[in-house]
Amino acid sequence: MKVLEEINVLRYYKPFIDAAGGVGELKKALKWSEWYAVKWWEEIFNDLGLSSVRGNIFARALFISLRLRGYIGENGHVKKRPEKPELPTNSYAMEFVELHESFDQLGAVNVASNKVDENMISVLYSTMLSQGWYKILRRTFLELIGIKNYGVILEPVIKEGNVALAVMELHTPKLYVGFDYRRDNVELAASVLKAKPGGCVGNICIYHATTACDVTNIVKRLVPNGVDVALLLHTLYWLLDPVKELSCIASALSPSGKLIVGQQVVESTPGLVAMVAAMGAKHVFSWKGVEKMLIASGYELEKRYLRYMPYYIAIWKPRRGS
């Protein structure tokens, strides 16, 4: 990690930092990512060969991370293997490590080979979610970027509503509109924050779209001088269509609306990326490739916080009149 990036860190994610038990702690926990990564990457390449890269986003997320640490070479072998690490002593540090443990039971080949159950996959993904060190990664996040000061948000691909829930805890917005591409997350959903699928509960909105674009005119009947602020925490790589969604949610942002962007990428830890990459997201990138889709998208860089660790965050609002 470059020492910017690192003293950026330790001054916007403190409170995650020291509920992980500290720097030592957490680096740890992150070696284990690394490690991991490595050792799925290497029984994935015995076994599938490099093809696997073209065929397989679990298989291609750890590619292009590993290669960027230097771990793996172009033709996909192995230059150096991380020492197994030291275990946390933390309970939060020792969670991450865990989810680790639990996917590597599934077998990297069986993941990148797509025989895995997606219940199975499902199941992690929603434990995840509600892991602790998860929960305080995601109020930083919220508090980092100021969330008590937008009154109308839009999420993008609300998921099991966690993120929605969040933000509950921590402010009570005007309005808070969701929508995601799978019926059963919308169900999910509702059922968290109390909402109904299809509709509006009190100041909760929540609906089933195939795309962002599917429902910008539904935001604009409901919030006709738009929304405060759209808000895609690790929701980048679940876009279809990353551009043309981000255009339309652009149409949908009031004047002086945000596009808030907290995003895994390629150079974060890279288990996890991969992780993740595996639980159904439809693209992987870096944090360079995130910014070059933004501009193309119409958007400006307000404030960029963290470039990659532990993860990208940054406020991005429409360019008027281009």
Second form
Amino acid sequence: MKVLEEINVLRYYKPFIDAAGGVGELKKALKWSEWYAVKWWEEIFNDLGLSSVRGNIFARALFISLRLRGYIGENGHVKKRPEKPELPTNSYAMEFVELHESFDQLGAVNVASNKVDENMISVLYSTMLSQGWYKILRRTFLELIGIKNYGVILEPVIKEGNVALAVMELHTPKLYVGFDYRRDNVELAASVLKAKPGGCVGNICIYHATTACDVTNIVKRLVPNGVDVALLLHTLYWLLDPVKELSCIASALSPSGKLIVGQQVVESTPGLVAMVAAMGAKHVFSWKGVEKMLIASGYELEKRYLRYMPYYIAIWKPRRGS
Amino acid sequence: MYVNKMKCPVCGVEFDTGRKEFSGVVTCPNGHTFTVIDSNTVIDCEIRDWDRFAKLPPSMQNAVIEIIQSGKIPEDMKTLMRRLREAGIVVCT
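The structure above corresponds to the form predicted on its own; please give the structure of the form predicted in complex with the partner chain next.
Starting with the chain above, the whole complex follows.
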């Protein structure tokens, strides 16, 4: 299974690997993510104990992903420590390591005990979305799933509008509809996309809504035949009630509409998964968990590109008769 | 032709400049002159909180300093610049 995944990564994510300086450089960067994850977990476990897993999603993401890799035992004790890796020399690979270094300065225990400066977390999240490696990751994803083939796009939880902006760089969709439950994100996305919250400017419509179910009627009014695609890049874990919202999204899709999912999972890079969890995620998923949830929400798999490395990528469609 | 609606801060009249986003001096149909700064321009910005700024990845610190010096924000850096201002790390007058 692991060999097949590695072949698929080389097949589908070559532009990203090349930009990061090749497989060797990328592996060095990924090892840093593991190294930091173990460091952070050890600090949290020594200070707050295993109970931190129940109360904090950052600690939970670390625990699950490190358990999976055999770094920690069921009781939370560290069983083995990765060696401190060599620093990559490629600029993009180095940016990835730098993000971990910056997050480390916040203090893992502070993050796990919700004592960290929220503004600084938001700044680091924006930083990540603006970093070169992340832009290449995002662009590779959009090209891989063939975003140019979709005219009407729905993006649940549009966040800061970076995905929409990247889509606009590749092609001009007929209509792009996005929403977010965070008002600051709605304002940021509207600013970046030169749109106005609560309506449409040109081909871009942005709304402030708590869940996907709250915008379904708006979407149906805007696009009576349904949207061509719902785009969820690192969004599933931001949804407040994923199964319910995915069902609502299905009702907004056209008869041939697709749901495209790109999602970091616990099998992906552990430090990055934990950081992003701390930056506002509501859930932590395994790749199998993602698929079970999509099936439970009335979807069927059309094509799976990658299971977990660098993250889960697949195209789904509503199951007939559901 | 670009249509860029503006509202005169003096008399409140709305008018189209007929130009794309820009920074500069504009005169409304009633003759009031005022300065417009587009959303991609930053003027007189400085790093106010160096301790927190130092927590950003070094490559991003360099990018922010470049933006402040040049006065122009690339589209894909607008959100970060706004977050930095909201957090009080960067201030612009």
